[in-house]
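Here you get one chain, nothing else, as structure tokens; it is the form predicted on its own.
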Amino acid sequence: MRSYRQLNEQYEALISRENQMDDRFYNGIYDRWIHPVLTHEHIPPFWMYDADPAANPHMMQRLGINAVFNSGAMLLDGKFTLVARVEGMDRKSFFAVAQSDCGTEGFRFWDYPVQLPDTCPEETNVYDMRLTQHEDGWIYGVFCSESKDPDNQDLSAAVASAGIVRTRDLKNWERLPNLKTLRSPQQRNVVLHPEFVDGKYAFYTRPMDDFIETGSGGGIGFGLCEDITNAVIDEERMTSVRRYHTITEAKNGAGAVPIKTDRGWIHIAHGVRNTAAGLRYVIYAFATDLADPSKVIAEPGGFMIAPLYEERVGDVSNVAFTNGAIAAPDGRVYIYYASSDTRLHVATTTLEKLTDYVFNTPADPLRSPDCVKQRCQLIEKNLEYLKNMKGE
């Protein structure tokens, strides 16, 4: 049996562990890091154990944690700040704030998890919060609000809505009514744009016919609303669309809040395809126009991040998913992505590299013969270049 003191020492050793770039991986676009930044082991022992030996003589976990993963991200008072999805062993998720001074290690949770205003009695579960520092001065959190489908007797039948909260400090939260999309029965993976568009609040949506299947939903939507305190969207225009035999064939959804560059808004999203082993989630990027954020102006072919090595195994295997990234003032970009619904990692790059990748990587030609032609053009160019180099 371990004492509470021993458990806490083990926890502190993990929190203070140094992280290193993973030299097994290179693609020139971003760097992976060896250790996850958050796991269930990063949860403070006093969240799980009763520290009083009189009440807990065998030092058993009373309220265990299963996983820590999909996290919103922002800089708050100079600290790298994550609002992570924490899933208890009872399957219910909640949000918790963790902060670090450097962004790649040393994340420590605040003493208490987030206690959202309990205004939706039908709501059973909440998860995957996106954090937007909006130009109106508020920090908004948009998340999935899950409830039992009252019209279906199947115990697994659920309804997904986009919940909205706002705060100034991530401590005091105001719950706003859930987003209403008049032409979409369900919503999840919704992101609030950080600036007004035509004087209105702008949302990236994911129209869905039911809880799992997008059905007629054509991809990532874009809609405007007048009043975020009663957010209603009528028309949803498609931005990054789903396509047959691509990484977005089954579904796709907005991920991190878009990053503003001088060439356009860079989006880091997720795409899903069906395989014999189930759904495979990967992360991809695209850019939209500065003046019209619904208009896609660049979309590199293929995925940017896919689960590798140990990342491929977990509660829901073969998944890479993001709902948070930080563009730091020094030009570095931190992409926080979860693997297999189990743990949270970071990939680091720079705004220069990310912009180069998004705007200079060829688009998917969509057909095998054209993909071969595309690759042969690159090979031909390289062979000619290398031949000329030998002659110098």
Ligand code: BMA
The other form holds:
Amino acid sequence: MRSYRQLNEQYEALISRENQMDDRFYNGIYDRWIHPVLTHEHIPPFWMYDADPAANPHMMQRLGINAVFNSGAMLLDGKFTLVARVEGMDRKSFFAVAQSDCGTEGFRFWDYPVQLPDTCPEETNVYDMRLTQHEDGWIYGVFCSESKDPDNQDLSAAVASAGIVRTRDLKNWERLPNLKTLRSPQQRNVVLHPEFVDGKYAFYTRPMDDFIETGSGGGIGFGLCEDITNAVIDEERMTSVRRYHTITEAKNGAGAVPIKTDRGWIHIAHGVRNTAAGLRYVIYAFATDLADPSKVIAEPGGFMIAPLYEERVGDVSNVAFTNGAIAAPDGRVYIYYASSDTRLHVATTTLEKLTDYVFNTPADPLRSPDCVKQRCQLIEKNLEYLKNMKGE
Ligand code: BGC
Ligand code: BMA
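Could you output the structure for the form predicted in complex with the ligand, given that the previous block was the form predicted on its own?
Once more the chain from above appears, this time first in line as the rest of the complex follows.
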């Protein structure tokens, strides 16, 4: 049996462990790190154990935690701040704030998880918060609010919609009415754009016909609304679309809040395809126009991050998913991505590299023969170049 003190020492050792770049991996675009930045082991023991041996003689978990994963991210007072999806053993998720000074290690949860105003009795589960520091001065959290579908007998039938909260400090939260999209029955993966567009609040949406299938939903949508305290979107324009036989065939969805660069907004999103082994989630990037953030101006072919090594296995295997990234003032970019709905990692790059990646990676040619042509062009250029290099 372990004492509470031992459990706490173990936890403190984990929190103070240094992280290192993962030398197994190189692609020039970003670096991976050896250790995940948040796991269920980063949960303070006082969230799980009753520390009093009189009440807990076997020092057993009374309320275990299953997983810590998809996290919104921002810099708050200079600290790397994550609002993580924490999932109990009971499958219910909730949000909790963890902070670190450097962004790649040392994330520590605040003493209490986020206690959102409980305004909606049907809401059963909440997850995947995107944190937007909006130019109106508020920090918004947009998340998936899930309820049982009252109109469907199937026990698993659910309804997903976008919940909206706002705060100034991640401590006091005001709940606003859920987003209403007049033309889409369900929503998940909704992200609030950080600036007004045509004087309005702008949301990236993900129109869906039902809980899992996007159906006729063609991709990542974009819609404007006048009033954030009663957010209603009529038309959803398409930004990055789903395409046959690509990484977005089954679904796609906005991830991190778009990052502003001189050349456009950079979006880090997810794409899903179906396989015999279930859905495969990967992370991809694209850029949209500075003046019209719904207009895609560059979209590299294929994925940027797919689950690799240990990342491949977890509660929902073969998933890489992001809902938060931080572009630090020094030009470094931290992409927080979860693997297999189990743990959270960071991939680090710079704004310069990310821009190079998004604007100079060839687009998906969509057909095998054209992919071969694309690759042969690169090979030919290289063989020519390398021939001339000989003897140097
Ligand atoms: C789960 C999410 C998942 C969604 C769609 C929800 O019940 O909590 O993790 O993305 O279903 O599969
Ligand atoms: C989704 C997301 C995530 C999750 C993924 C894979 O639809 O909203 O919560 O990581 O499925 O299960």
